[in-house]
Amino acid sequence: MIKLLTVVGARPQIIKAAALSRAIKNNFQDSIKEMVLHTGQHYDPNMSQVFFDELEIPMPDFNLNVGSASHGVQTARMIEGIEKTLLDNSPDFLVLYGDTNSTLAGAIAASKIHVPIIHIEAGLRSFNKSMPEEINRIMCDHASTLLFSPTETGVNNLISEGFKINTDPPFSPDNPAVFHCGDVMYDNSLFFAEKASKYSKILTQHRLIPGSYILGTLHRDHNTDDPARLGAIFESVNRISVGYDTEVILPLHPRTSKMLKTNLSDTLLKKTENNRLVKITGPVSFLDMIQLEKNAKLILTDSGGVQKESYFFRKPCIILRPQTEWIEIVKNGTAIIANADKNKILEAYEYFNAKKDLSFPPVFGDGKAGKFICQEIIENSIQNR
């Protein structure tokens, strides 16, 4: 029996993390035995057992708690939490999302003590080091062992910073397997877009005509907290939902919430407020969110998980930053980069409005990456003893 141990740190790794434990209930309960570790990075209210119990997932069987802090201070508290889990566990193995905190905590804690390493989500890169996501990323990615890209870009983004493809057990930090396996959101969203299908009423509750409305989501601090970028975007969210009679819907944290009446202008923010066809909500479950995104008719985000999403609901999607990691998505033109420039983002809607044949090949799998991902952790857990 392979015992594993999974480190999550925030509500979407543990949405992640889903589709392993559940290819492993599904599949592999002889073989492989999880535990979870969440390190508390972000408290988050809604994660109750409803949460749990709703999205089918495994409660975790470890919580740090170690709440918000510095960077240096949370991550100095995980690792010494993470280290005790694993002493006191032995696991075969450390299994790591992703690029939060939470990852680069449990690469540093395994490595020092010769835990092997699998990262899911491993080689991407929005080539940024300024965004600690990015430096969280390489650092796991160059302490692991069994590497899980989710696309192809991903694997040769490993390949131009010195990994071997192909190379011949057994595995080590030094001599570690890259494997390109599909997206396990790409899982997910197939698996939940079922359950949401069945349990929101977030599109009756506001009163949404599927493929009529646009889904906005913005949370990231280079446009919150910058009143230039932050006044540049809902410009544009103001002149397309006007001049296309177009609804948007924005599901916003509270600080965001609470930024846009900091940093907008007086009249823009009572041209926003009084825009009838601009609906602006408190947090949705992620139910509600797969629903909205599944009958939206186009998706502008700053986040990464959200623009991948666009494209698995096969919708068209304008990112709000100066990069993204999903570059195929770009380049098969079915998103655009538009930063916080109000011009390219006008340009980028009035593009896709136009435009109707999209075409959405299977950059991230089939589906079944969780699936793929445990036969290959226990093959090669075979071949290295």
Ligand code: UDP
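Residue numbers count along the first chain shown, from 1. Here, rigid core means the biggest group of C-alpha atoms that superpose within 1.5 Å across both forms. What you see is a predicted model; the values in this text were computed from it and never measured. What changes on going to the form predicted together with uridine-5'-diphosphate:
- After superposition on the rigid core, the Cα atom of D92 is displaced by less than 2 Å between these two forms.
- D168 shows a C-alpha shift below 2 Å between these two forms [criterion: core-superposed Cα displacement of 2 Å].
- Y244: CA moves 2 Å or more between these two forms after rigid-core fitting.
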The other form holds:
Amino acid sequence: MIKLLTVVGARPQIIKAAALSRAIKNNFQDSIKEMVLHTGQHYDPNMSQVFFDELEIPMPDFNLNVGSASHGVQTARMIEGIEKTLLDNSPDFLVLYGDTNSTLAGAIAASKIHVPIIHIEAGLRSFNKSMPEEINRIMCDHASTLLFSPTETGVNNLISEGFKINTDPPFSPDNPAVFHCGDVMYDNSLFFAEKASKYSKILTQHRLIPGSYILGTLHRDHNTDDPARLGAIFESVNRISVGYDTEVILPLHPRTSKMLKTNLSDTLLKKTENNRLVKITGPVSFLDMIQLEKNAKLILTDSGGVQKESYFFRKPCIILRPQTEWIEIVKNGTAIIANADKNKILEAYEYFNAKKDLSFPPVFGDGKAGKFICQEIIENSIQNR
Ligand code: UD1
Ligand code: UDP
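For comparison with the form predicted on its own, kindly provide the form predicted together with uridine-5'-diphosphate.
Up next: the whole complex, starting with the chain shown before.
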């Protein structure tokens, strides 16, 4: 039996972990045992518990309850707790997702005590090291033993950093293995899309007409903590909604809700609050979110996951960042990087409003990434023995 310890902490990691847990439960119960550690990086019920309830994943075996703090304090608390859990439980591998502080803490804790790391979502790069996530993902990749990349671009990024493909076992951080596996989030979107249509009431709750509204999310510190960028994005939202008589629904991350009060001017805050076309809510559940995505006219976001989901559900996307790791969607012409530039956001909206013939060739795998990853874990842990 292979023993995995999976670390989750932030919202998207809980969602991503659901794909692997589901694959283990359905296909590999006899060969893989998974324990889950929640760092407590996200803790509001609508940022954490809702996903355990909805995505049918077992509750975490361990919860470090670290909560919010500066990067250093938060990461240090996690390292301490993850190290202890690793020592107490001796898993064969530590499984890490994505690029959050929970990912970095896991990578540091495990690599120092020689627990092999499996990194899911390896190889992604924005080439912008002022993003905390860019540092986290580079550090994690370079401490990992099995690296699973969702895209070809990710594999190529790893090759340019010196990783080799088709290496021979035994694998280790000095001789890591790189796999192109497809995207676990695509697995989830396919799996939960039908359930969302059946159970989500979000459209009626907000009186939204399918195909007529814009969905927006915003949480990157570059945007929320910079009054000029936050202001430009909210001015654009007001301008587009009024100019095109189009509703915009914004399920906001708690970080953004807090920052609106301090970083938007009083005039812009009032204008937004009084705009009947702009509907601001708290974070929504995953089923509600994919129901909103499936039925939107267009998506406006700085989220990594939501950018991809826009592609899975064949919606145009305006990216509110200076660059993206998901470069395929820009190359395919279904997403435009508009940064926090008012003119670019408006131009991108006008472009997509007029363009009806977008195409979405498959670039994120076949929806079976979770199963593929499990098979490779089994295969490679046998070869490594
Ligand atoms: C983190 C990740 C980011 C990811 C995002 C997903 C890092 C460095 N960043 O950013 O990559 O895209 O999660 O959502 O790890 N807060 C609450 N309640 C919560 C959680 C957070 O109110 O349950 C507020 C707190 O004020 C906190 C702030 O949000 O200080 C930021 O939370 P934090 O986890 O530090 O970073 P995120 O912006 O969520
Ligand atoms: N999401 C959600 N509810 C929301 C906003 C996002 O369930 O209110 C989901 C979204 O569908 C995607 C994931 O959270 O699967 C993306 O997480 P987030 O935007 O927080 O982080 P990122 O992907 O940028 O790291």
